[in-house]
Amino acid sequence: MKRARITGVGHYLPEQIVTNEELTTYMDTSSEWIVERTGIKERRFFKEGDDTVSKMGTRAAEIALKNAGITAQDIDLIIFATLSPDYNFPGCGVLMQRQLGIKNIPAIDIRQQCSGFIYGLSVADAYIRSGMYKNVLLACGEIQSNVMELSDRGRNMAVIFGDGAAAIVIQATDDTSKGILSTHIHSDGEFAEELMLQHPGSNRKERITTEMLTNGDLLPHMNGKLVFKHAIVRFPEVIHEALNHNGLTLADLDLLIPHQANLRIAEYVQNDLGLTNDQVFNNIHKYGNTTAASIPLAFSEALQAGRIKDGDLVCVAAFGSGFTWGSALIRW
């Protein structure tokens, strides 16, 4: 059986940096308040007319392809994870396919929000292990700044989220000493409405009304305390699941890259697992929560910073809307 190995990683970030201080001009907040609760100091906002989710994904993919030493024509499957696609339909996968100049291969779009990367990695791994595909391009991107309201009403979510994209190339290999060791994905729909964007949806005759605009019903909703409560349970649980499945322990782990949801969640999980600072990589202070893009973006920066070396054992883990959560264990 073939093993799936990540051979190229790349990321793209919009140029506009929005600091906490800038947000104070739109809402009653302070940089100290934001940092204390989230660990975020700045984030990126897209440039209209230049950045789209698919274009950002393409720019990240071009870097990943170059780093993998292959061309777009070598790719035989595209997977695109995002909660903020360019269009309601079609998905970003086919748009990126067109931008890369690839013909006729399949493109799959994944809507698993913060767990999108893990779910996408799981799909790519399964396809490669089955022998159906050999070279998979997984891209993740988000534009969220334009769905947040920069106001007192939208403050609790507006300070958290940012824009960006990242991509990885996953290839089949006969080398069983390296690659994706396993992936583990879960969901629990009981709490679906605790972190969601309800409107516009298909369950109402009128998808957008003046009343929705007035009441703020077109804004995302998050029960922050409940999300935190579940995240700090599911993160350690699914990390242990990945290690146990492979007969490994936390002592074997070289680096944990958690979904960059909130630095306080990451710190709680780190302390709960007894990991050192050298064993965990976070970059949320620079980019905020980029949802599906957060893990591959952090992975890309960790590689650039020399935090991932040949032979290292890396765990990636996510928790988010759905609720969905998952992990993957990778031997680099």
Contents of the next structure:
Amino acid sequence: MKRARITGVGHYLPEQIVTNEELTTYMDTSSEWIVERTGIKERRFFKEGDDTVSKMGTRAAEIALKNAGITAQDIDLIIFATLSPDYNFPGCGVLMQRQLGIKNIPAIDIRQQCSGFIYGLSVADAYIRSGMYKNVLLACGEIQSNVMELSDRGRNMAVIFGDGAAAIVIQATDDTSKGILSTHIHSDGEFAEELMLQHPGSNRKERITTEMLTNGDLLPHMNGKLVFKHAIVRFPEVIHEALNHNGLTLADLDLLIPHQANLRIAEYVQNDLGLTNDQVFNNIHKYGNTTAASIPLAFSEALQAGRIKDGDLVCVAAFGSGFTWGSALIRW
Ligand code: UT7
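Show the other one: the form predicted in complex with oxa(dethia)-CoA, since we just had the form predicted alone.
Everything in the complex follows now, all chains and molecules, and the chain you saw is the first one.
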């Protein structure tokens, strides 16, 4: 059986840096509150007319393709994970396909929010293992700065989320000593409404009303405390699941790259698992929570920083809206 291997990684970030101090000019918050609760110091906001989620994904993909040493024409499947697509439909996958100038290959959009990268990785891995596709491009991107409200009523989410994109190239290999060892994905729809953007949805005759605008019903809703409570249970659980599945232990782990939701969640997970600082990579202080893009963005920076070396065992894990969660083990 074929094994799937990540052969190229890239990321793209909008230029505009928005510091915690700047946010205090729009809403009743403080840098101390944000840093203490989340570890975030700054985030990026997209530039209208220049950045779109598909374009940001394409820019990241072009770097990933170059690093993999292949061209867009070699790609036989596109997967795009985002909760903030350019259009309600069609998805960003076909837009990126057009921007890359690749005709006729399939493009799949993934809607698993913070777990979008892990879900996308599992789809790519399964297709490659089955022999159906050989060169898969997985892009993840978000523009979230324009769905949050920079105001007192929007502050609980506005201080957390940011914009950015990252992409990876995954290729088939016969070398079973390296690559994606396994992926593990889960969901529990019982908590669907605890982290959601309800409107505009298809379940009402009028998708958008002036009342919704006035009431702030077009803003996302998050039960932060409940999300936190579930995240700190699911992260360790799904990391253990991946290690156990492969007959490995935490001592074998060279690097954990958790979804960058909140530094306090990552620290809790690190302590719970007894991992050292060398075994965990975080970059949320610079970008906030970039949802689907957060893991590949961190992966890209970890590689650039020399934190992932040949033969290293890397675990990626996510938890978020749905609730959905998952993990993957990679032998680099
Ligand atoms: O990718 C997955 C997505 N999400 C997550 O992983 C989020 C998980 N949850 C969290 O990260 C945390 O719950 C938050 C960081 C979102 C919030 O921290 P918290 O300790 O749960 O705060 P809270 O919502 O209970 O609010 C505490 C206080 C409240 O004031 P009172 O009622 O105690 O007077 C809030 O109104 O902090 C207030 N508050 C703020 N104050 C300053 C809420 N947002 C802000 C803010 N600045 N931005």
